[in-house]
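A single chain, nothing else alongside it, follows as structure tokens in the form predicted alone.
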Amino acid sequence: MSTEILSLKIDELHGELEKIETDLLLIVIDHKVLALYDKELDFSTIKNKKVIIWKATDGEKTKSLAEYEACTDYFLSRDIHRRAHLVAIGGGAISDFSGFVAATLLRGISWSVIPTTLLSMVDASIGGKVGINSKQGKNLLGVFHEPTKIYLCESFLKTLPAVELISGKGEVLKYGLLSKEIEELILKKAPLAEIISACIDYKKMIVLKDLKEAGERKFLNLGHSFGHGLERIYQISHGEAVILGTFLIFLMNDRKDLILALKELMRKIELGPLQSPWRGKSLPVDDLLYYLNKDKKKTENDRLDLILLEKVGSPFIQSTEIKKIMGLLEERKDDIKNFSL
């Protein structure tokens, strides 16, 4: 992985942006972040750079074809050139969107990320997977385009809304299940900065081995096959959907040991109790089947690569028939109906 990761304070950002070897910066920033940090992020004070700013809409709404067209037209109408450098400032949706814009503008320009949410710090901004959503599903239009640098400013987390903190903790829990080292950090309630650093190191290690997601990088999709469907069906946060998706994987495979491990990690990271959005009703299996069939991890018309665990810290990939997945969910429908974490 060629991306350089720097930890710094917000008031040091301008100095770093001035070091970028270009005369033109394209800024894609979450409009809420700009409103909260308008003084600290006063781009007019950046020296020796022309700065063009695109204010992005909220969260996943940003990752649409309409927003992509509007943003790229805006930049292209302002005489940009191939040596322009794009800087994404915001959460995971902003980095996904911005990286896709950078990858496709003028057949590709360089870019960097300033993540402002826990989710984007530990996961979304790392590894170069960028893209936008289709009406058919999440992240179905995308490429691999690694950022040049990631600038980590933990002080952004001080103004993070509760729902975004929950979402970020959902991804942290994923890492805690994939890695014994991260599990131990969570269980001993290590400082958040230490946990963030460990998550970044784990993902960097995986990406170095498998940039294009041909093998081990698929481990990072734990809980995501169900999670992406639940996120779209119920309009819940990404991290919450990943936790619920992970639980469904464990439940349908009758892994009570892993369910207990997940609950203990949730308790230690102060996340929960968490109730399903379908509580008291049946899981919408037909709707979920629709999104499973659209999932980019589908390897054949009737099979999906599921990420399972032998134990915490030992993930593996299992190619599974989709009809078998739906059968297992049907068998567990009563347990699924009324669970809470």
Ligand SMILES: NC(=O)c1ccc[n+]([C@@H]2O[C@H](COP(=O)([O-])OP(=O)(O)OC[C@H]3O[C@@H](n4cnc5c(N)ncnc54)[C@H](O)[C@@H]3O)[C@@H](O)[C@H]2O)c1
Given for the second form:
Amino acid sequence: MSTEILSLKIDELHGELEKIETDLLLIVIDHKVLALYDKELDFSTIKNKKVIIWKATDGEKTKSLAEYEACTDYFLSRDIHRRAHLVAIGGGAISDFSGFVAATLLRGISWSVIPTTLLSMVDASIGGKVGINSKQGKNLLGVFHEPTKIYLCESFLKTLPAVELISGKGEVLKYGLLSKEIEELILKKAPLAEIISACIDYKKMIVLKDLKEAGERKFLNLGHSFGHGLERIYQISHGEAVILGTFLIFLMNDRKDLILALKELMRKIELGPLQSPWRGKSLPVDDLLYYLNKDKKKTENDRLDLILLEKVGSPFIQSTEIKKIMGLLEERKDDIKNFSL
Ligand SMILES: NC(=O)c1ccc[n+]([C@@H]2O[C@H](COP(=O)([O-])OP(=O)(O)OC[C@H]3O[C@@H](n4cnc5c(N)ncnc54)[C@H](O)[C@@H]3O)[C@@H](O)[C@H]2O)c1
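Please move on to the form predicted in complex with the named molecule, as the form predicted alone is already shown.
First the chain shown before, then all remaining chains and molecules of the complex.
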């Protein structure tokens, strides 16, 4: 992975942006983040560069074809060139969207990220997977385009709404299940900065080995095949959906040991108790089936590469027929109806 990661204070950001080797900065910023940090991020004082700012809608709504068209139109109508550098400022939705804009604008310009949510710090901004949603499902239009730099500034987290913090913790838990070292950090309640840094190192290591997701990078999809569907069906946060998706995978495979490990990590990271959005009702299996069929990871013969663990820290890929997944969910429907985490 060629991305450089810099940890810094918010008042050092300005100077770092001035150092970027370009005379033209294209900034894509979540409009809520701009409203919260307009003083700290005053782009009008950046020296020796023209700055063009796109105030993005915010969050997931940004990742649409309509916003893509509006944003690229806005930049293209302002005399830009291929040595321009784009800077994404916001959560994972903004970095996914901005990276896609950067990858396609004038056939590709360089870009960097200033992640402002926990989820984007530990996951979304790293690894160059960028894209937008289609009416048919999440992240179905995208490419790989790695950012040049990630500017990590933990103090953005102090304004993050609780629900977004929970969402980020969902992805942190995923790492805690994939890596023994991160599990231990969570269990001993290490400082958040240390946990964030370990998650970043883990993802960097995986991306370095497998940028295009031919093998090991698939591990990072733990809980995501169901998670993406649940996120759309119930309009819940990404991280919460990933936790629920992980729980369903463990339950389907009758892995009570892993459910216990998940619960313990949740307790230590102060997450939960978590109730399912279908609380006391049946899981909407047909709706879920619709999204599993749209999953980009679906392979030939209607199979999905599900991620499971031999034990914490030892993930593996289990290619499973979607028909079989549906059967297993059906068998477990009573447990699924009434669980709490
Ligand atoms: N590309 C990848 O590898 C990858 C990995 C994981 C997730 N993702 C994507 O990331 C997205 C989710 O990202 P997210 O959880 O960061 O959410 P988000 O970008 O949707 O942001 C969530 C909300 O938090 C607000 N916000 C952002 N920073 C803030 C701050 N510092 N203070 C106050 N409010 C703030 C935003 O305005 C938004 O309303 C999803 O679209 C998911 O598909 C991508």
